[in-house]
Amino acid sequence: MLTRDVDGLSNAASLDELYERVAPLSAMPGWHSSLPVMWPEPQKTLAPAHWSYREMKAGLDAAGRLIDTSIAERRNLVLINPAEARLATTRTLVVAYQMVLPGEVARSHRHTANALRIVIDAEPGTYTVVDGVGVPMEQGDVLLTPGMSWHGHANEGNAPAYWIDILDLPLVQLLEPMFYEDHPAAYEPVNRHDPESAFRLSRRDTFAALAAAFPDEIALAAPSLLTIGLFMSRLEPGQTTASRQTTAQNIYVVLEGRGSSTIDGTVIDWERGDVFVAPGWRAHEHRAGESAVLLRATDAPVLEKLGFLRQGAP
């Protein structure tokens, strides 16, 4: 075992000296840092990033082309922040685009990371398995896949499948509490089919809550992700929304429509398809250009659940 010399550490001369006998020791001097541990609010160190679901698909296509699902478990563009250079689109989420070609089959896995699909195109026939369901993926559906849930996607379709994956993957990494696990089978028998499984939100059932509700946005049920909050709401043609600042972390995917938001001063246009971030306490608004749906994902339970989640006054 290593002998510390305690005594002349305790007998240090001055300051120098302190800090000198203290660096071996992984410690610090907190009075001594110069970088500061807390501030008055939230640091925006995230930037306002939107990504074009035309973009998106053409890289997809050409991955299709060059890349199949034996060598590329998931094939997938995954969301960078461009303030960020890990895996992350938001501290606690990221986001990515995926695409499975017809009659391929994505191999199944496991993992402690929660997730959720948003489907953007796919024909009849393309479903993802959840601990042994079969679950239709059809244009608009939103599909839960909660964390260590085994889970695989296949397409018996006519035409490629597009989605969008929403994972607390950045959570989970910073957490530590991370699992994966390869399905002993590679691809996980399916053992029923299941169009009204809990873990399928129907397109035909959120948007007839969309219209009841409307102008309201609603709440997705989504118990089984605890740390991410599904919200939808309609917008008319020219309508603006309030102002909303929260100290919570926003993804927006543009399932229907057109038009533009305005983060933290930052203008970004959107289409079908799309994805948009606004950050953590970063003032946020959308005005339509022609009538659209959009679904928000957020870390906000998270926040809320350790007392962190705060609204602003913009």
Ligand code: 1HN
Second form
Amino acid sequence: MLTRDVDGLSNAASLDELYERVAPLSAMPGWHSSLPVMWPEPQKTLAPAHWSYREMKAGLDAAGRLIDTSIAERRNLVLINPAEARLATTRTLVVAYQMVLPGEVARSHRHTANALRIVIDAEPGTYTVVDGVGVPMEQGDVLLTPGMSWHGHANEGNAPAYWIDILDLPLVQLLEPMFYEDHPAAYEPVNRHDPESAFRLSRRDTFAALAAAFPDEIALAAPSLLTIGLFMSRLEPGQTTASRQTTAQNIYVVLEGRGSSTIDGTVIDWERGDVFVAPGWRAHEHRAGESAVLLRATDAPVLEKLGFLRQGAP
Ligand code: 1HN
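Following the display of the form predicted alone, present the structure of the form predicted in complex with the ligand.
Next comes the full complex, this chain leading.
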């Protein structure tokens, strides 16, 4: 049993001796530390970045030849922020492109991380199984699988189905309330199909709301998702948006059209199916080349709840 020399510590005769005696106690005199603790404004640690659907689709098509969902469970390409060494696209969110071949089923599992999917290309017969209910996945649909809901994917259509997954997994890794389970049946039985499921924000409904609200951005109602806010906006050809700067992370998915965005000085050209990110405090604006629809997924609800959400001056 180590006997700690408390008297020796309290009688330390010099700062150097104090530092030496404190170090083994897993403590550090704050005034003596060179570790950064605060800075005047967000450091912009993460990089603006862009992923092309054309390239990701090519990679998934190769994976479709090379690996089965029975082995891979999820055939996906995870988007890694160039400034991160982890499976993370922003500080709190991870994005992946996923593909399921006709006739394939991706096993069911559940986890504390919340997830949503944005369908880029899928034929009728593609669906996500959420807690035993088949929820159709059609182009432009957004599917929600809140934390701890069982989910698997199936494609009974005639063509490969491609979609984009967004999860708050890096946030769960940071805070550590991590739980994960494989479904006991591996492939969860489908009790019924429900195109009107509350877990499906159909393209028909969201695009109708978007048209009615034009030119305003609309918020998609997803009360089951506490950590991720979803917004959609339509841009007319040649239209440039106001600049946005926020302490929240913003992920953009191009649902329609093409255009470009300037993210803190970095210019990104995008088209349908692409993903790009504006990490925290990176002022950014968009310009549509042709009529475009952008979906924005953001961790703003988390920052807002904690009192950390701040918008910069445009
Ligand atoms: C995951 O579980 C899914 O369930 C998709 O479909 C993408 C990316 C990273 C980690 C887990 C899914 C994922 C993922």
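Throughout, rigid core stands for the largest set of C-alpha atoms superposing within 1.5 Å between the two forms. Numbering follows the first chain given and starts at 1. These numbers were taken from a predicted model, which means no experiment stands behind them.
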Core-aligned, is the CA shift for Ala13 between these two forms 2 angstroms or more?
yes
With both forms fit on the core, is the shift of the CA atom of Gln43 between these two forms 2 Å or larger?
no
Aligning on the core only, does the CA of Leu66 end up 2 angstroms or more away between these two forms?
no
